[in-house]
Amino acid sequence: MLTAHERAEGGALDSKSDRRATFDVAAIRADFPALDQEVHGKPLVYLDSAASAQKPRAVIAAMDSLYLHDYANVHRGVHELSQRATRRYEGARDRVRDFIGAGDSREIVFVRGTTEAVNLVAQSFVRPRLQPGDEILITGLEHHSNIVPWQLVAEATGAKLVVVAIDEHGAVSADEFAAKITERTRFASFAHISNSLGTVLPIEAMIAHAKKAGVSVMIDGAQAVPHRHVDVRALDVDFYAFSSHKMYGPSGIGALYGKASHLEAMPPYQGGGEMITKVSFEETVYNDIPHKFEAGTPNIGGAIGLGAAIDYLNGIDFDQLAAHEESLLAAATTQLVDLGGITVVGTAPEKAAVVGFVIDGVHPHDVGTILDREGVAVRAGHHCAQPVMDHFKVPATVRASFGCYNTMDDVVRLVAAVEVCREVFR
């Protein structure tokens, strides 16, 4: 028998919230009570979500109604609660199946965040397949996250690691992609959309000219999964990986998907509870996918509040979702530029919400900090993709990342504070 919280929850799942028939920004705002404060006095204007997106109340109180009433273990309990407990996780791992459009629930792996989602993949995937000299091929764009991985089990096996370089403008061409791949080429991991610059990868081109020449391919979907929709089974991608804190779910959760018939293949990544039907000390007999990668207790409410993250998404029209954000993108750009003395970084013809810029003569630190006096919420650093600032000549720079919740008040707020701050440095 379900509880009143599983019903509400359920219920979240079935129901489309009348934000999907126009997008109301300020109704969407009233549901994310960090927003409603004030910083050094001024309003909150929070521009970072690139780096982890504010909660809803939704996914708020399905964490709290789980640890108030329903926890216990998962799988491993036959009492009330666990039952009660197991249910919300595994029909959590439902959400994220038809979220990203997977065929198959079996397909979806727990892990911490696209970061662990990387490293199992090539660990458990692609480092048994290699041999001296084989090749793993990657992007300029990469977040550190989908460069490090790879060159441990290259330094590990004698493989190599090949970029594609970016342009100018910070774009990839897949015709590049296609050409650096060659007979050597084992495997290709490659950003949906970049964190830094805000550039949307040609993927479907990119995995068409990896498939072709028979090459598996991971997406790193940190970036895209708040902003558009994705269908794994459309995209006939190998590995498909996400965060939910970005999308505007909990910390220290996300999810993996991963064709069965690999993921049937892959040895665990890690040992211990869970991941076993069988353990003698002569020999492990491991559980079925996906529970042979998720070893030990696992994060429960971060699990049900990434489900909650989802239900809260699929109650916003996506398109009308992409409209919002790139009248914010487009405005945010051309009021920065029109002030004069500041170069944006990364202008490629197709972009997610992000914009990157530099001040001349300004450290982005201090541009940052100043921004932070203002009551302006932005990211100042390399943003964890120092190649991409390399290939700029640039140290850092500052990133006003947009998400739902923003306007063009926000925008307005933004250009404003970058004026205070030229005043200072003036």
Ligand code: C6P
Given for the second form:
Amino acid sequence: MLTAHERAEGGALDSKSDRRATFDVAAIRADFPALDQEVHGKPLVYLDSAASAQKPRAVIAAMDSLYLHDYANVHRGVHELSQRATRRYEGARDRVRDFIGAGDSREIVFVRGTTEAVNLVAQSFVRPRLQPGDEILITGLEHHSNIVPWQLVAEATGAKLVVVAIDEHGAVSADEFAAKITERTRFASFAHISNSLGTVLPIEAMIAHAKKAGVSVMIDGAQAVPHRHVDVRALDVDFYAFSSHKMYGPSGIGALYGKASHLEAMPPYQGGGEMITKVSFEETVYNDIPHKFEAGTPNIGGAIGLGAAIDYLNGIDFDQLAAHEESLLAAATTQLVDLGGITVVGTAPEKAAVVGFVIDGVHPHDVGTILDREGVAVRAGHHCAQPVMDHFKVPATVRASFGCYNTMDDVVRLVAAVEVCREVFR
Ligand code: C6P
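Given the form predicted alone, corresponding form predicted together with the ligand:
Below is the whole assembly, all chains and molecules, this chain first.
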């Protein structure tokens, strides 16, 4: 028998038609309790969603209900609670499948986040295919999570990392990407959207170039899935990864999409319970995909929270969301530049949801601290993209990033706080 929460979740799965007809930012804000507070005596303006987004009540409630009513380990128990938890956990996997347009739930592996997904693919798919002198292709705007795992496999195998340079705006050219593909290129991995610059990469053209050369591709979608509709089958991408916490779900969980044929051919990444069908001291038979890659007790509550975050996002029209975030980005960029003495870092023609900037003569960490005193939460630092900072010859930037709940008032407060900051350092 289905519990009330399972019925609610089942309903959500079937009701894409529930999409909100209009983009009502006030209604969206009301769904996020954390936004309704003061910080240092000022109403909070949360502009750090690229680092981690706030959570709507529906996500918190889904996780609460698991722990209040349905919690037990998954895939193991014959008892009722284990069966409920298993149904909800696997229901979350089905939601991820539908959310990114995958054809089969077996192609969705739950992981800790994007970082773990890249490491899994690097170690299990790419490393066994590498010979000394082989090449792995990335771009100059990658997050450290999409650099270091490739350096690790390159070091272990004698392969090398080839980097497609970004231009002075922080854009990546699909033609330059194509020009870097050689007969030694074995794999390409790149972001869908840059976390430090907001650049939207021309991933369709890049994937097409790679496919033409027979090169498999992984996309780091961490910054894309909260803002863009993604269809992995239309992209014909081999692997696509993202983290739940940037898309209004809990932290510590994310998903790796991999084509079933790849996942089936790959060796397990970690050994333990759950990923086996039979173990003896002589031999172990691995479980089917995706369980082969989910060793140990998984993040059950996290997966269910991620499923609820997807239900929440399915209630938002992504075209309207993108238009809303674009207008915030355009207003913030123009108004910051108009202040004078401010350089926006990352001015690619295709940008999303992120404005990175530096103020002449003021260290970004000082800006971040003063903005915080004004109630405005931004990230200041290298954003785990040090090569990007080196490219633009800055130690760090201030980054304001937008989510579905941000408003033009937030932009006004950001710009006013930056003015306060300039006064302090004048
Ligand atoms: N970026 C930011 O402030 P994890 O930590 O595994 O959930 O995600 C890593 C990651 C990978 N790729 C991109 C493009 C990312 O933006 C991130 C996380 C955060 O920009 C924290 S450093």
